[in-house]
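In structure tokens, the next block holds one chain alone, the form predicted alone.
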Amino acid sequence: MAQSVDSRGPQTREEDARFPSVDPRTGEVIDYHPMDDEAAVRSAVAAAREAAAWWGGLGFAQRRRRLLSWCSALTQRIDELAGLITMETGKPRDDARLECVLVVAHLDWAARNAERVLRRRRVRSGLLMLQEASTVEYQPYGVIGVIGPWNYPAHTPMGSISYALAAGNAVVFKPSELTPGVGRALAESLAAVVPEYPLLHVVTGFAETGAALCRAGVDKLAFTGSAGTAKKVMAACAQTLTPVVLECGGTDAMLVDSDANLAAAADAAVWGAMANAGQTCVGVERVYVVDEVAQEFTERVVAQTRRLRAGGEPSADLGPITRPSQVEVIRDHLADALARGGTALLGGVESVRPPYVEPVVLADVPETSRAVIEETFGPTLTVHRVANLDDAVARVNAGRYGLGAAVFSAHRGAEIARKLRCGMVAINSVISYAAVPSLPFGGVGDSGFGRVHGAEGLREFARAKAVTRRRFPPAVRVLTFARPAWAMRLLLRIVRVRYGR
């Protein structure tokens, strides 16, 4: 029978250093996992390097066949994997199933498109180098380190893992200490269909394990988490000039124009803000709605949100706040917003009932409040009236984050999307870009840099190599100490005629 624990801290036993993964709904221990130290992490990287040499040498067709087998195996085990996600995060089972669907969709796309995106291709050599045949090829880095989050413990890290593997790398994955079981389940499912070498190594533990992975000699590291932790990761990787991909969350906004479909906009706002109990990096945290439709839009949002219920039972719409410390962040943001003059249209500070938070909708919240400028990461939404969408764009772009956004407008959607300083925009929907495998995913500013998903995500995990091959002797020999005096005069004459007009 499962045991109950009072905290999520590490638990040490005489024979081993382990820590528990805990069901946040009940406090019951699901399993114990090793506290991997620096030596264990370095051992995993060394083993992954051996696997990477084999995997990278297989070629695209062989990797595709094996990855598609993994995709099939994961598809057949969706309910099993979803059940584990639900246990470790507390999210409703259907939310976990949806996450698993995204996992297999992205893995399938990466496997099927890696050769098309990364194969060697010819490029033009230009007038001055006509004698050279020029090509670009993409080679795997070798070993990719991945540090994943707890809110989407399968989909988010697999956005790096799938594309890194398809590009020919092996991976060492450090899942969140809150969801280590999901990480191990992913690795075990891959090992079952690719038994030759362990391509996906999992190391478990707390911050020290993640820091050890940064120092362990991986060839590139992909991190998802807070901006503060991302800076520490980047600083650690800088010591060895290890390149990084950072996805750091945001305070994503929805903009609603006067000609928007208000029923669709309200439905999207509620789902974007409240799904997964608001624990979504690209979830809607604030809405800017044009004055003339603000009243109707707000009434629709409040009416829909009022029907949602948080709890641990299967019929609940929202699960718990997975990380216990986040409950106090949500409480502080709500208290700050109300103290600064915000109005609670639904719920308030009293909605915080650890480990659950009932949905909260606020209005008249100042732009300087923590609920606007910082990531709340809970089932809360602030609604702001604006004179027009240009005012809304200015407010959104003034922030330090720039991950995703949404625009609801019948006529200006594409125009407004281009003006927003962020990595992704959904027009007349929310978060839809995350479900499109061919689109890149990532942010700007404090939301990080680099991209996962799509062709850009594949190239993120491969080195571009330039190659030239001489086809015939050059007409003018200038790349030699033996060049005649007239060669540079002729070259300059050609350049001035060609480029100086």
Second form
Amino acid sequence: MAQSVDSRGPQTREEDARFPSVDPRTGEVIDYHPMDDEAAVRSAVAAAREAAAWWGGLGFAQRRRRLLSWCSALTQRIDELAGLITMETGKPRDDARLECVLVVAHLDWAARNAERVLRRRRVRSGLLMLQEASTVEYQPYGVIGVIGPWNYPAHTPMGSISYALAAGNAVVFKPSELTPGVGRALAESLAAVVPEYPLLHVVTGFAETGAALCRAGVDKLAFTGSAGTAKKVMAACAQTLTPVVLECGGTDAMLVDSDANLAAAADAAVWGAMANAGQTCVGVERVYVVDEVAQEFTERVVAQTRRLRAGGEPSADLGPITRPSQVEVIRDHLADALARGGTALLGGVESVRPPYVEPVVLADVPETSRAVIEETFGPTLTVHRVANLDDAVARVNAGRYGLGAAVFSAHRGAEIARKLRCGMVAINSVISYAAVPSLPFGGVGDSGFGRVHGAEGLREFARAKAVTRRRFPPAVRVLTFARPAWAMRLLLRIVRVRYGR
Ligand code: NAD
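Could you please show the structure of the form predicted in complex with nicotinamide-adenine-dinucleotide, as a counterpart to the form predicted alone just displayed?
Next comes the full complex, and the chain you just saw is listed first.
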């Protein structure tokens, strides 16, 4: 029977160190989860290490077969997983289904492409080392720690988990305290199709559990969450020189040129900003639109946004703000933007009705306001007029974050994409790169570093191993104390001819 709780804070039941997961739409408890401490995390890492030895030794073909079975099982249970995502995040059912579609598309790609990307391959040895046969291969690290957020509780961690497993690692996953059930469901579904060893361990809890995972001796840690937490994770991992990949937030922009298809641009801006109630790391938070078309573009955006409704019912366009404390951040950003001279074109501070926020569109918001420079993570959009796209690029590149961006332009899309300081750009669409498994995903600056997805994402979870094998004795022996004096003279002569011209 569901119980009500007041907020989504760390309400542990002291007697059994468990915490509830809660439906943000109703405040009802969905389930209780263990508050895993240091010892529990260390024991999960130890068990994962045994699984990693078995899994790493299986080879690409065997791993591919098993991961594709998992992919098929997840695909058959999309509605079940989506239902759980909806319960824990409040997002509309179809948004949750869309998330699951991304999960299986990436898992399938990682499973099918791991061998091609990571297997041993010959590389040229070069003139000076002609006698050597050189190869590079990518070997698994062993155990990867994954710490995830709540906004895409399946897709986001699976962007690391799928690729880490395909590269031959085992994983210990710490889901967000708001979505532990989704994390457990993912692990249970893998265990059902790969019963031999528990490849994916889930540890649940709050910040302390995540911090314990950073200290637990994993071979690499993949973190997705806010830039503030990323700094703590990196500092903790620095103590043991544990490598990290950090996927953090953003204040992503859309740029709209005078020759853009305005209907398509407005549609993309509204969806990019408002889908998942704006709780998307690569969601559109601001639009820079060229003066000549700004009025028409803005009118279209406002007209489309006006039709959207926030609520907990299946027909709602937007769900609740999943993390209660984020509601205050959204309210502050709106109040700050309006106090600094911003104009509300739709909604305003009154749109904040916890746990929901109705969509808000603002104009004339100064570049120094919090809504522009910080991540709002709500269904809000600021629209800025610019003289031209170069002005827009300068403003976008001035920010601390650099995750994704979108450009709508008939002629300058590729040129502008190249100039933007960020990890991904969609030209004449929005967020589409996240659904292309062969593309790397990640940011620059406060948006983090390292890449998940694609070949780069597979290599992120593997160590490059370089090997040389002597094929025949060298004509000029220089790597020895028995080197004759003429050998160095000859070597330098060759080098001067080869490199000194
Ligand atoms: P968060 O930083 O609050 O928490 C992320 C995870 O870190 C949670 O599991 C949390 O329990 C854990 N954690 C907290 N303190 C910790 C510590 N000291 N040591 C170790 N782990 C700790 O972020 P959130 O609110 O869960 O997620 C929202 C953020 O994630 C937004 O900034 C969003 O943009 C970002 N995000 C980024 C991507 C991406 O791919 N770049 C994807 C989704 C979300």
